[in-house]
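Read the single chain below, which is given as structure tokens and is the form predicted on its own.
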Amino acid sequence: MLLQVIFSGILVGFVYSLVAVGLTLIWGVMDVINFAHGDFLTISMYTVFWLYTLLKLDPLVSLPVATGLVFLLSFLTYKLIIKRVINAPGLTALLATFGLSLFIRNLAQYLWTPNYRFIPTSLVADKKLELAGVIIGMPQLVAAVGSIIMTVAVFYFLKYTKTGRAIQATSLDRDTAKLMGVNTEKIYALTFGISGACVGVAGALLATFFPIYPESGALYSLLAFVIVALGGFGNIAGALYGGVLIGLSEALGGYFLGTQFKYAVVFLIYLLVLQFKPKGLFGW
């Protein structure tokens, strides 16, 4: 049973790492928190089940088309509002997505009620695989390992191509990439529509065994918060270690001390160790 419940949190942790990748990356490179991030994975949840109710569509077909308008909408979002708040003094910028978020989430509730939609049937529902004695269902092993080609992406994207050395350098100094031929107004819009695609694929993979209403997002946006600071901001490795530890614990203190206590533990673990390491176990 205990070993159930570790894989059980590893492969969820694995979840909360590609939630965490899109908030640390626009967190790391333009200083800016946005509280709407949970929410646009609540859109890609809402597109993969429309597609799939009206369409028949399942979510893993749908998953790009989720992706896409995410990005899209990420990189609207970027344009029209967080543009020109961003140089503006104190919390604009944060008190901007805050306001998003709520917009977000009540027209979503006008717009589709606040009722628990499901996908009851997809290519992975009701299919699982058993290893050692261990029960895995699909749709979260799936959504584990989708989540994982999706951070290892990101990951070699920023490290390997052009384009991601310039989001790196704009993340270190923007005047001097400025200096250097970078423009970062495009690099800025395009990490916010990164940070939307790495959501919008958790958000179609979630589709398949999570229920879908408008605070879906709610919760895996405040635990991405947790394992970007535990991770360290802009910190891709950190956010993937980070939301596996996120996982684990939450895994393992349901198990020992009950559903109930579960977030108080991942809570515990985040108040204790930005106590020793402020900036994160992996930050600098």
Contents of the next structure:
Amino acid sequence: MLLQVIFSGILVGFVYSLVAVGLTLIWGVMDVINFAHGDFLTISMYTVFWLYTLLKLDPLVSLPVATGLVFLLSFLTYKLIIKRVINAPGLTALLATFGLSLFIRNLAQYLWTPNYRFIPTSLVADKKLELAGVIIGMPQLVAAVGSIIMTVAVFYFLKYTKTGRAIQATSLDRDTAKLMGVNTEKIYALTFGISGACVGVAGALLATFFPIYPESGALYSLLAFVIVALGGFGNIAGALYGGVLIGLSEALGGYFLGTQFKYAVVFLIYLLVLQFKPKGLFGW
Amino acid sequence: MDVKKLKFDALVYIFAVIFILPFLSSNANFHHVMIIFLIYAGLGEAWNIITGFGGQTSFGHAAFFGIGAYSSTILFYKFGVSPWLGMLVGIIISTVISAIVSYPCFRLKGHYFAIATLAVAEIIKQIFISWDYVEGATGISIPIVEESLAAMQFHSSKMPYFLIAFGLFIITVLTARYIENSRMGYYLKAIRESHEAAEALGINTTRYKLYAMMVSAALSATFGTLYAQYILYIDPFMVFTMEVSMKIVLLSVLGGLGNIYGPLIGAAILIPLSEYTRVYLGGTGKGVDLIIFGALIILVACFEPNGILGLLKKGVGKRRGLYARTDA
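If the one shown is the form predicted on its own, what is the structure of the form predicted in complex with the partner chain?
Then the entire complex follows, led off by the chain already shown.
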């Protein structure tokens, strides 16, 4: 039973990681706290849901569509909103993204009601894997594997491609990057887009086993804030390990103390870790 | 010195206008908006002490608001103690808790601190949700008694609530103003501008951040008590939620940070906007009010990124060449 709990904690942890990777990118590169991050996740889930309901497309088939759509929406968000507030003092960017979050969440409620929606049949639904007494649901396994693939892809993109290095350079020092001929404007828009793609993938994968409603993404964004800070702002590897750690502590906290305390445990872990590493697990 | 006098005069005029407004109309809905406005403006002023002056972003002020609300409510509900005494107990508890949880958190800087305050508030919310003695997630309906000042309950008119809110608000603004112009205020601003430089100059940064947080928490708690007595029902989702914390942050940012006029202006815009859109458009339960509210916040942030106060200062500066340098 304990092994079972540990496994499911780790699996959901990888999804948390992917959501946090998207958040940490924007936070690290442009120092913007995106409160609408979770709502982009919700958009991805609804996209998958409607493609399933109207066109009978399997969530895994419509995943690229949802990802592309959220990429585009994030890109536009930067061009239309974030661009105007990025140089503003203090918490103005936060004001804008919070407004955006309210807007998306309530628009979803207006258009599609607050009802919980499910995708009952899909390629992965109702399949299970049994390994040494541990039962792993196929949707969770696929979600975890998909999240790992996307996280690794983003990691390698940043590390080994020219554009990725330009993003890193902009993150370290925007003005110097500009002097070196980096089009920082384009880099910012692209970073926002990639961040959106991360939650696009996560949303499509989650839609196979998680209820879809206007506030689906809220929990994920709250946890992502904690994971990002736990891993260190702008640190992709930190977000990956942080996500798994949070998934694990949530599962174990729920197992030992009861489900009502599982998030209290998560926040407590954050406070404890930061006492020893005030700039996150991988902070410098 | 002259500027200081001028600023004080402005404050007197603002207080006078706020005080007179509800007497001009007998509309109960308008009185309700005024009360909620004063509560949130007061919370913004309290929050501004630690975040605006001290530069330590708190995303968890709902915790102190909630503790204030629960302290008086529990004492009244279980033991029949007057909410005024409850308010005092709320102040003490919330000050002590703010000191205990903030002290270790002050080692963290910037966003790490902000997320820590969020984490603390969420933990406190979780505790209240599963704590049977305080009725957990069900919440508490405050027993209705005959209206009296001692019981802080008034049923025939909303005006007494307004007057109490007004009193608490004035205390909060004057406290904030006193701190702003005191040695502590200058220390806090030094910490905000550069933590390292402030420390190098010999300021005990942890001590002054702690003082600011404790004062801020104490003032926030008083509004919690008033809110509970006004609504006559509380549950953890009403008072401890992130929405309350964020509303406090948003209205202060909207008005302009680091200045006692900021939260006042922000609340004067945001609260009527949110209350009236809710009254006129919220009835359908479809969230139209919040769609419009969200869109308006985006527009303000995009077109007036320095806050409303930034806009006003720009205007005044152009005309008179005053306040050219913003201190926000």
